[in-house]
Structures are given as C-alpha cells and as structure tokens.
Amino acid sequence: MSRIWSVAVDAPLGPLHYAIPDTLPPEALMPGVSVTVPLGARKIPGVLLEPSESAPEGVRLRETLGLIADRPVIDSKSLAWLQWLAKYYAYPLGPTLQLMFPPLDKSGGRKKARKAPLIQADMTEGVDHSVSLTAEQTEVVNAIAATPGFQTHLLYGVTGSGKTEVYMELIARAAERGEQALVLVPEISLTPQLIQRFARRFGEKIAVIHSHLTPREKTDNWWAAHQGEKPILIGARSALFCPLPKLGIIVIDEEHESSFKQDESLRYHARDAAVMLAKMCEIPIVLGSATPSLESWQNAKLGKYRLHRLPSRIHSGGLPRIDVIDLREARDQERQSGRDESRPFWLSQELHLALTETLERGEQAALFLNRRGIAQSVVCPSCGHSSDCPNCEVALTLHGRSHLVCHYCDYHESLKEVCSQCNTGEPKPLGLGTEKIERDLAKLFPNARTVRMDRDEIQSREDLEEAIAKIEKREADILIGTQMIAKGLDFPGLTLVGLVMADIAFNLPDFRASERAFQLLTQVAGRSGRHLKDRSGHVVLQTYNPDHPSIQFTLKHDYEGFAEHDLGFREVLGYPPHGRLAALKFAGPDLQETEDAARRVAELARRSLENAKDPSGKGYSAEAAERADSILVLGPAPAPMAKLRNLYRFQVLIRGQGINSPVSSLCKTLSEHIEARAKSKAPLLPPKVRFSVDVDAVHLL
C-alpha cells in the first residue's frame, strides 16, 4: 500500500499530503482515521482521505506524527456526507470533519457537578411501551412504516396534533429491528417536558446532547450513543455529528426553526444536511411542523417530499379561538369614551376582561412579546436624541429603571437625568417589553403569581427547568415570555393567551419576515387550551395591522392558504423556494476598507459568470453557460444592521432563477479563489476583514 496519504487538516486548507511512517502498521491505514500532522510549526488533528501514488510537484513531504487512537473511524457514507457537506457549503473539508468528534478524550477529565441529573429518576418512573394512537395517528405511522429505504416524510400537524407519539411509535418500531434513531428539536425546545416524554417511552435508552451541557456530559452523551448503549439520540443541530452505525430513521421536530441554520462556521442547515444524511444511508426521515417551512412544503407540492396530515387537536375540543383587537380603534374609542388609567397602555380592554376571567377561574395564561427589557429605546422629548450603542447601529434598551442595555455586544450605561445633547430635555422610555409588562401585572393583579421568560431572566438551563416546573405545579398564574415560550412546551392549566404586540415581526427587511411571523402567531396561541375538553382555548391577538396576511391567516388556522399566498409572492421575485439564494458577508473595523473589499469580491463573481457564459472561452459547456446565466450578484450593499461590535458589515446577494441554479459552485470557487489570493503580494481581502459564504441564507440582517 502506499505510504503517502492525502489528509484534511483542521485548518482552513485543502487537504494536504503526508508520509505516513513505517511505524504505522498498514492495517491500519484507511479513510476516515484521526492522525496527527505537523502544520507549520503547530500538531493538528487531520483525517486521512485517500492514498496517493506521489506527492503533488514541488512539495516537500512530512510524517504524519501518530494515530488519535480516542476517536473512530469515519465510516464511507458519512465521510461521503461530510465531503458533500462543505463542498456545498464552500467550507473547508478538515474542519468540517471535526465536527464528528466530541469534545473531550473518551476517559478523564473531572465532571463539573449539574444542580440535577440530566434524566431524573422521576422521568423513567412508569415507563409504558404501549401507546394507544387515534386512528389519525395510526394511519400516518403505518404510511410512514411502509415506505421503506429513503424518502422524505412532511408531517404536517396542528398544534397539539400528537406529532410527538407519532415520532415515538416510529421509533419503537426502529429500536424493535435493532436500529437507532436520531430526533433533532430547536434547542429551545430541549426542555424537561420533552425529555421526560421520551424516557417515560424508553426509559434509560436515550441520550441527550445539546449546549447546556458541560464537555464532559456531551462527551459521555456522544459515546453511549455512537457505541449503541443508549440507540436514541435527542440533541440540537449539532447532534447531527454523532455517528450512529446502526441509524434507521431521523426525524426533525418543528422543521421550520431557523435556529436549525448555523451562523458560524459551517454554516450548514441542519434539516437539509439530515435530509442528504439519510438519503446517504438509505434511511427515512420525518420532518414534523404545525407551521412546515415553505420550502419544505414546496417539495412537498413537488412530490419530493410524501405529505401526511393530523389535522385535528387529540387532547382537547378543538383549536383556540383568536380574537384580534385593532389597537387603532380601541385607542380611538378611549379617546371618546375616557380611559381607565389604572389600566396599562399596553393592555386592551378585552385582553384585560379575559386576563381577570381566567384568574378567577383558577386557570393559567401567558403573555407574548417578542421584546425584553422596560422600552425599547430612550429619546429626549426636547430635541429627539436618543440613546444609542456606540459600538452597533441600535437603540438602546431599558432594564431595569435606569440600566441602558445593548442587546447584541452587551455595552452598559446609566440613564442620565438630562438629555447629553441639548443638555435640558429629560429623556423618556419609548416603547415596551416583558419586565415592563411584568411590573405592570403587578399593580394590576397584586395577588398573581407572574413567571417570566426570557433572556435576562432565563440564563441558564436551570432557570429554565425551574420556570417550568412552576408553571407545572400550577406554582404560577401568569406567564410572561418572549419566543422562548412560543415552542415545544405544553401546560395543561394554560387556557388563555395574549399576543401583547403582534406587529414586531412584520416589518423587518426580510423577505421571510411574513412566514415567521404567522409561523410565530401559529406557534404561540397553539399553546392555549390544548388540554380542554370541553370548550376551546382562548387567544386574544392585539395589532395595529388587523389586515396583514399573517394575521387573517392565523385567525382563520389556515396554513396552507398562508402558504400559497406568500409562495405566489415569492415566485414573482424569484426568492426561495423557487429560485436560490447566497449571501457573501464582510465584516470590518474601518468602513471603507469593508465596502472596497465586498466590491472587489462581488466584481470577481461577475467576472467569473461572464466568462461562464461564453462557451468558446475557458472550455465551458453550453449548458454551463446557461446555468450561469441564471444567477444574478447583488451588491455590495450595507447590511440591514449595518455595525455591529465595532465591525462595519456589508452584504453581496447571490440570487439564482431556479432550484437547480449553481449558486453553491460559484460560492466554492469564489472562496478558493479567495484563498488562493490570500498567500499571495495582491490578497483580494484586508487581514481585518472577516469573510464568510451563507449558502442558502436565512438570516438576512
């Protein structure tokens, strides 16, 4: 066998090739074995690829330094994936192919204590394999039970449907054939309840990984799952990378989350790369949603994806009813009629009525909004000056009754008693968000019991465990929260929910902002009433936009009239899913120098399709031509926050007509061609502007 190898080498590089030493056995020599290589004058992890018959020309070889005897072998197919992941997603090979390694050393390592256990021994007690389904349910599983080898399941089920023991039941079958199984939730949604769902199922047969863990537990976690000890792995999207030898079936609970697209790095989707994963092994998948995302119901349409539905509630008498309060008319009514100043701004009179009747009731409720803090910014009514982070393009926040909070670098001021700027003004807060609501509950309601969810108060996985067992043991009666409380958790004492703002989502410089949106509304009144069985739950939605299309949709529970209409929107202006979409990010600390090196960038993208597009230059195709045809290069263009922690950031949009368009190509070649200008006397970027390929974007600001 040949004794020199190429190997991926955790460093932005492509592979490089290595000697391998004698003292190596050839045995044990094969793609997908750890090894440690000298880089320069570092010793960095690499994974070999293949064999070699000679080194490239010129190069000077070195030794591989040893095997990392602590971790497996990357098996054919998930090496496959793993190459196909960062070709896709122009990232380079060697770091991607770290992410299938845990954290620590098998062994060693002293374990940082948890406040408690990652499975309680209360969730295992009473473990019953027998689930009895509705007939809805049964007919889906059975569906889904008898499509063997890959294909792509669309579950598509209202909220409080029983998506969950539909997972469960397809995983017992699984587990039954010997086979493992992958479930992937937002890491919002890794919670106790889901947890303790799943152990009461499979008792001690599960693992769990997700970002609150310490790097021992995630360790620990990794191993008894890649070893088979415990064949159900539940995780965020970094689970992804555990290899399960014996995977059968993956599913991708609330498919629709963007949290499952990385903002770092790898910037890979993790339902899309789940979804190449089990074609890869030949396996199904299940992606689950209330609210499906719409390019996932687009292959669904397509045929891509087999659709199944569970359109009705199995615990309750039905969907919430959605009350929407036009808090245009309600303020105009106040005008004329006088206002009861003992009740916030903030708070109609219908919400409050529906508020003070569930308290009497003895039943719980939960307030929405999608802001923190006491007002979203401070402004001096005498000269409009407000008090914004010098560090990002953005007000600050109000905490607190003097305590100014930038919520994106964490800068810290005071309110000052007089405007900085005129030097006379008083500055007011201007606005709203959950600890001003909590204050004001307080007044109002002096004898509730208020929980409140959201990042200041939530900083932890044990504030989270705790603030749900309150709202569990009926501890609490309020429930104020931001998105936090909009997934994944189920309270059967919630009977009422009240969407305090709903207009925040609306206007963001997003053409996703209208499906998160309703996705967002769909989600939060979905926690109202899943338990009632004899009458429905009770949403009281109050806007200043009555007729925006989330809204009338939501009123109406209808998903798939959302759907059509903002996929009719889209197809006009070619947005995904029926075209492609890449965004080239830069950031920089000197403004010029940021934009310069984005308009360089974006002018070797357009230099690269115009010589695409001629057949008799450079050797290219017909049909190459054509494919480069169908991409557009916006830009560059300011982001829409256009500074953030000192950094300048510009954007350049890759936009391509059609699914099959090659943005991914053109982003791959771009960065290698980038790269390559790097070690030369001419590098296309300045060393202090940070560069990254988000292939098929989803966050756009």
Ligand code: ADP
Given for the second form:
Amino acid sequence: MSRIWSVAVDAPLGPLHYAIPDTLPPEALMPGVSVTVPLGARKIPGVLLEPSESAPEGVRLRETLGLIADRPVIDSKSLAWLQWLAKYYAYPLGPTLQLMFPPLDKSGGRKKARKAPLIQADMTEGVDHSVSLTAEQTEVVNAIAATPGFQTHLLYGVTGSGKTEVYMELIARAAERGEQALVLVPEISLTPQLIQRFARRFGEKIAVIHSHLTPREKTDNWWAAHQGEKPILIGARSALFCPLPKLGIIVIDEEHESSFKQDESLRYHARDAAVMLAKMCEIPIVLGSATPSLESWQNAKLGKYRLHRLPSRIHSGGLPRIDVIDLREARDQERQSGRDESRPFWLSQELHLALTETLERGEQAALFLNRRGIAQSVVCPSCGHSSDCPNCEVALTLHGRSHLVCHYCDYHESLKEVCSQCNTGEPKPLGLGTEKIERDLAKLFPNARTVRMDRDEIQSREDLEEAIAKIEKREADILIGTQMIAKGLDFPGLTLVGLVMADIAFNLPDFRASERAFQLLTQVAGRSGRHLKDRSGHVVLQTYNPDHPSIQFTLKHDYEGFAEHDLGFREVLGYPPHGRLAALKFAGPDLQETEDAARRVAELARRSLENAKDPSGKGYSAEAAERADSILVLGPAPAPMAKLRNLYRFQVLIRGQGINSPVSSLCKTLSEHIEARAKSKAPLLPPKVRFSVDVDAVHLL
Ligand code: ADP
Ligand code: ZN
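Please could you give me the other form, the form predicted together with adenosine-5'-diphosphate, since above is the form predicted on its own?
Every component of the complex follows; first up is the chain already shown.
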C-alpha cells in the first residue's frame, strides 16, 4: 500500500500530496477518510482521495497529522457526486467535500441532546392513516413506482391537487422496502404545517434539517438519518449533503423555487444537484410544482424528464376565480368623480367590497404585498432629494413613524422633519409596505383581527408557529404578508386573497422576472379557497399592467400557455433553458479597481475562446472550436444593484447557445487560471476584489 496520498484540503487549492506516517494503520486508509493536514503554519481538515506512487517533482512532502475521528468516511458514490459538483460549479474540491459533514462532533453534549426529541410530541399525536388516493393520484403513484432505477419525474399539479399526498405514498412504499427518502423543500415552505403533515403520517420516522435548528439539533438529525435510524429526511437544500446509506427516492417540492440555488461558496442548484445524485444512486427523483421552472418544463418536453399531471384540485370547489383590477382605470375614474377619502389609496373599491363580504361571512382573507414597512422611499417634495442608503445604491424604507432602514445592510437613521439637502421641504413617504396596510386596515375594519407575516414580524420559528396557529384557530381574520405567505400554507377558512400591487413582482431587470412573477402570483392565488366544496375561492389582483403576460396567464390558470410564451421569448435571446448562462461576479471597495479586474477577466475569457478557435493553436480540434463558438462573453457591466454594503459590483455574463455549450468548463478553466496567477507577480485580481463564479446563475441582481 502506498504511503503517499493525494488529499483534498479545506482551502481554495487543488488536491495536494501528503505522506502518511506509520502511526496510521493501513486498513484505515481509503478514499473519503478525513485527516488533519499541515498547510503552511495551519492545520486544516482534508479528505483522502487516492494513493499515489510518488509526489510531483519538486514538492516537499509533509506528513498528515492524523485521522479525524467521528467523521464518517465519504462513500464512493457521494465522493463521485461531490467531485462532479466541484467541477461543474467551478469551486475547489476541498471545501466542497467539507459540506458533507455535520456542524458539530457526533458525541459532544450528547447527554443533554439525547433527550431533545427530533420531532415535538404534539406533532405526532394521532398518527393519521393515509387518505385514500384519488384515481388521478393513484395513477401518478403507480406510474412513478413502475420505473425502477434512475428517472426524473416532473409532477405538474395545480395548487391543492394533492401532490404532497403523492409524495407521501411514494415515500411510504420506499420505507416498506427498507429504503430511505430525502425530501427537499424551500426553507420558506418548510413550515410547521408541512412538517406536521409528514409527522402525522410517519411519526418518529422523520429527521428534519433546517436553518432554525441549533447546530446540536442539526448534528443529531444528521446522524439519525445517516445511520439509517430515521428513514425519512426532510430539509432545506443543505439536507442534500447528509449521506443516506439506503437512499431509495428523492422528492423536491416546489422545484421551481429560486432559493434552491445556493448563493455563496459552492453555488449549486439543489434541484440539479439532486438529479445528479439520483442518477449516481440509480434511483427515481420526483420534482413537484404547480408552476414548474422553465428548465424542467423544457426537459419534460424534450423527454428527459417524465411528465405527470394532476390537473384538478382535490376539493370540488375548483381553482379560485381571479378578478383583475386595472389601477390606472380606477385612478382615472377617481380623478373625474372624486374618491372616497376614507378608503386608503392602495385599496380598490372591488377589493374593499370583497374584504367586507368575506369578513361578514366569518371567513378569512389574505392580502399580499411583496414589500415590508410603511413606504419604500422618502422623497423631498421641493427638491426631489430621496433618502438613500450611504452604503448601498438603494432607497431607505420607512418603518414605523420615523425609522428609515436599509433592507440590504444594517444602516438606519431617523426621518428628518426638514430635507437635509434643501433645508426647506418636508420629506414625504412614497409607496407602500405591509406595515402600512396593517395600519390602514385597523382604521377601516376596527373589529377585524389582523396578523402580519413578514421579516419584521416573524423572526423565529416560534413567531411563525404562533402566527400560523392564530389563523388556524380562527383567532385572526386578515392575514397580511410578503412572499412568506405564498408557499406551503393551507388554511381552510381562507377564501379571499388580495394581491395589492402585483406589478412589483415583474418590474425587475432579470430575464426570469416574468417567470418568477407568474409563479408568485399563481402560488399566492392558490392559497384561496383550498377547502371549499360548493364554490371556488376568490382572488382580487390589483395592477397597473393588466396586459402583462404574467398576469394574463395567471388569470386563466394557464401555466402551459405561459411556459410556451416565455420559452419563445427566451429562444430569441438565447437565454436558458435554450442555452447556458454563468455570471462572473466581482465586488470591491474601489469602483475603478473592481471594474478593471472584471475587464481583465473578461478579456481572459475572450482570449481563451479565440485560442480554441485558432486552427494553428496547439491541440486544435474543429469540434472544440465549434463549442467555443457557441459562447459569448458579455460585459463587464455594473450589476443591477451596483453598490451594496459599500462594495461596487460588476458582472461578466457568459452565455452559451445550446444546452450542451461548455460554459461550465470555461468557468472552471478561468477560475483555475485566476488561482494560479494569484500567487504570481501579476495576479489578475487585486486582494480586495472578491471574485466568484456562478454557473447556471439564478440571482442576477
Ligand atoms: P398540493 O401539495 O398539490 O398543494 P395537497 O397534497 O396539499 O396538495 O392537497 C390539498 C388538500 O387536499 C390537503 O388538505 C390534503 O390533505 C387534501 N387531500 C389530498 N389528497 C386527498 C385525498 N386523496 N383525499 C382527501 N383529501 C386529500
Ligand atoms: Zn445599505
């Protein structure tokens, strides 16, 4: 057995070679084993990759310092999967492998931690027997269960069509076979309601991983799932990194959610990473959504994913009726005939009436607005000066009476009575937020009890549970919230949803803005009337752009129409899913320095493509030239949010025509080149400029 191994160390470097001291028994040496290694003056963790005959020439071999007890060996499938992730997302392997371990040691604090139950007792009370599935649901379950081995299934079912029951049935069958199931949901929809539903069906069989757990709780859940004590793991995207030895099925709920994309370090997309994991484990994976991502929809159209539909709601009331209110018309009318001053400016006559009637019937209503606070900016009427954050290029939001807050950093100040610029005008709040809606409602419906769900009100899991309980127990009549209320919530008494200003969702400089708006509007509308039997729920959608495709297709409940429309628009521009897109992101304290760095990297990218296309270059091939020809380097340009937290932000976009365009491998080449140059006399990036690669970028702001 060789005593030299290549080791993926926890640093932004490629694998390094180390000698193994005699104190380590040979039988402990295998790929995936964690060791501590010296690097410079530091001691850092690393993972053994493979034995090697000799170290590369000129390298002074150092010895590993010992095994890290308590860390499980990364199995070969997981190792292959992590290697794929690191390569595809152009991120160093060492830090990628570190994601595969729980936050704490297995044993630390065990005495206390053992007593803490993974699932609260009240959640498992009255374990309920499964509902009997409808014919439609049964058909889907059977079709999915009938294909053994790897297959990606796209379950496209309208809101309230019973997708969750389908997941649970598939999971129950896997558990009967002694297999494990992994269920990923967006953090935001990992609500107590969802976990309770699984807990009622599966009781103590569930482990849960989400961001509101303490590191100890996370670690305990991690081990319980990893050792197979718990056959089902439900979690947010990071649960993907808990190795399940008997994994038999993966479910991704709300697969379209952009929060499945990790926004720092390894910028993986949990959905795509999960599909790759399923492929390597040769197991089925189910992606579910009422509004599938256009990527998945396209894959289903191409036959890569198998499409299953649940076109109708379980309860016979059907999908909600949506009325669109044209705020321009309402405004023009009021200009002519005067308006009822007792009604707040954001409330149309129609929504007012619908609210009144809903409350009179003793039912519940929800008002949705994608903005917190009282007003999203404060402007001086005499000189036009607006109060902006000094650290970020954004307006300050007014909260409470006089509290101006930046939503991107921790900056805040109090509202001045006189404009600091012209010393004459009195700054006026403009726009609207959830806090203002709540205040206005208190005046308008003094007897109605309101609950607000946004990041100001809901800061812990307890807050969330409390708010949900209030609505479930009918201790609240009107729910006011941001996107926090869009997903996963199921309230029987909720029969009216008001979208206060739908426009906010699509007025963003991002090619996916329409898609996100359509998804958001559909999901929010889908909260209405989920349990009605004899009539449908009601949605009032207020907008200044009633003709916008996101709104028109939402109105008709026409996901497929929307998908065709948006896919057509993206094809013309070569955007995903017709092609590939990566963003090289730069952020630095000095504008010029940051832009220059971005320019150098963009030039490097262009040169590398030119070289590949040059027939006289070494290793030239016509095929590689053609692949290089599919790629376009755009920029650098300032990011849409050009300055955040005192850092100037630039982007270089790399766009590839065609789904197989080698955008990811160009990114990998670039980051390796940048890393190699970092230690040279002429580094491409100054030390203060942060650089990151975002393959299949989703967050472009
Ligand atoms: P989705 O996940 O598609 O939004 P759910 O699975 O939450 O849909 O189902 C919507 C509602 O219908 C839930 O309250 C659920 O308990 C209920 N439900 C689902 N399937 C059945 C069934 N076969 N029989 C009775 N009720 C069902
Ligand atoms: Zn700020």
